[in-house]
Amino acid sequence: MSKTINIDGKDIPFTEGQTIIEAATDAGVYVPHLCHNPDYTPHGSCKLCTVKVNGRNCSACTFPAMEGQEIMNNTQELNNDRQKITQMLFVEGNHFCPSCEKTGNCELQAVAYSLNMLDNHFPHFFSNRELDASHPDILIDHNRCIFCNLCVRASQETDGKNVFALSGRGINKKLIINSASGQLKDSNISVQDKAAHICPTGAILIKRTGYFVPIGERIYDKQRIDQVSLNKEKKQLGK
């Protein structure tokens, strides 16, 4: 007899060792997220995947699925909280979608659309972080970094390198490059590295490719993020 959890009134089977978001994905249930990727160690940094488990707020990407859990995911309260988190991500950086090369392929933008985010709500920080264009093939706009840690994990766990790290706390938090100069050109990153392609925003970009795919023909121009995410993650898990 398989074990089950209950998400929004629906019984969902799970296997021992799965997290809530993994069990949900297997069952075709979308839990909004930005920092989660099934290929990498869970990080729990963005908090978009927060669900209520037996009345307690938990990150679905790090919390294990266990028999008897009553989980609320798609509720007005949680989606309002997710919208506020997304709004804060927008105002903490400079996410100006109409002028960003990643528009239409950006997960942050797609999440905002899915949550019906119509404005930024909070005062804009207008942060002035540096842009590193020193590498011949890769550009980093630190103004767009949301500290999801995906490039850090991809560099360590897939590429076998240690190009990126997060440093500092709060308003002083920043993505740093592990090189003597602190610049990307002096690191051992390659344009073929997974870390160069995994960013969910326009923070890490491959040079000279920005408009190869026309606006209107990009990933989230054609499909909602819930459809794209479920299909992609099931493929990654070999389902």
The other form holds:
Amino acid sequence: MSKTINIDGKDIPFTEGQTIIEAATDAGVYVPHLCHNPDYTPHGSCKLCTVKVNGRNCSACTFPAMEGQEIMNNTQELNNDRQKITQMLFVEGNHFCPSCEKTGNCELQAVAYSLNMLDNHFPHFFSNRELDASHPDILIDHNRCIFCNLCVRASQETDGKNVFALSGRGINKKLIINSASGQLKDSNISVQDKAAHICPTGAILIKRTGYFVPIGERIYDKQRIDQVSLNKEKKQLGK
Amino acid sequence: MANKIRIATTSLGGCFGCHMSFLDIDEHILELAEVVEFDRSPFTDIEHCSNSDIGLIEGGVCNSENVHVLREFRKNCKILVAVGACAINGGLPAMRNHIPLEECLNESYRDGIGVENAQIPNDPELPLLLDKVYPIHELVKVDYYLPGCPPSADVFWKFLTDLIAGQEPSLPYDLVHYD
Ligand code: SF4
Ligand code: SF4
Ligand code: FES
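Write the structure block of the form predicted in complex with the partner chain for the protein whose form predicted alone appears above.
Below: every chain and molecule of the assembly, starting with the one above.
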């Protein structure tokens, strides 16, 4: 008999070694997330995937599935917490969606939409973050970086390079670029690299492609992120 | 109808795009006119707010006059609504927020390309600029938020018809956009 965990009252089978989010995705249960991508080592930093496991908060993307876990996921309380986390991400950076090329295709925005987030609640930091437009094909807008670490992982794990890293702590945290000048143009990134395409937000953009698809016709203008994410990630998990 | 619902509207640091979008409710405006009347608003030219049921605020808070107007609305409106991206997070005007005010003024009026008669405007009639552009919830309590740049006419219609029907307003997924 296969082992099961229970999410929101539903029994879900899992295989040894799976995380909670992997078992959930396999079974078609969406757990909100931003820094998790099934192709990469879990990072566990955004905390959006927080679920209650036997009464305690855990990150579903890092916590192993174990026989007999009673898990709460899609509850009002957890979704309220997730909304607050998302609002903090918005006020920490500078997210002016109307002037962002990623709008409509942005996972941060899509998570906010799906949580019915109508305002940012907190005072805005309006922090002074930079733009790196040095590279001929790739633009970095640090204003929109949520430090999910996906570009770091993609560069190392897929591209076999080491273009990005996160440096510093708290308010001083920053995405840094591995080149003598610190500029992207002097790194060994290329526009074909996975790292150039994996950013869930508008922090890493491919130049001259931003408006191929008009605003209003984009992924999350039409569909909720729960469906989009499940469809995509089930394929990634080979289902 | 004897007691019409009174709505006041204003644009602070906004572009009037939200007001234009509101007018995009088209012929619904006739239905609306049956049950509401407008207080202070660009639609009426009334200069000061009197007791109103709903205050719709477009735009963020950029200067001293915006602060006064916002406080006047909060004092006089039972329900205050942040309408559009700029009221909610400062929007496009807030993109100056990480540049010191002096640098902004110098660039616009003194050192910028093509500036003639360079001088920083200082007529006492002009409201003073604030150090930053502030979202309205950072100055007053806000009761509801209508995101969008601008919020679509359907957003205005859904929100107002909910309120008029006496029910808690809510926006379904397809009406929530930040762009
Ligand atoms: S990265 Fe996403 S949330 Fe941030 S401004 Fe762009 S579209 Fe909006
Ligand atoms: S640039 Fe994008 S992918 Fe990289 S850490 Fe920031 S948000 Fe994540
Ligand atoms: S998705 Fe689990 S912490 Fe980010």
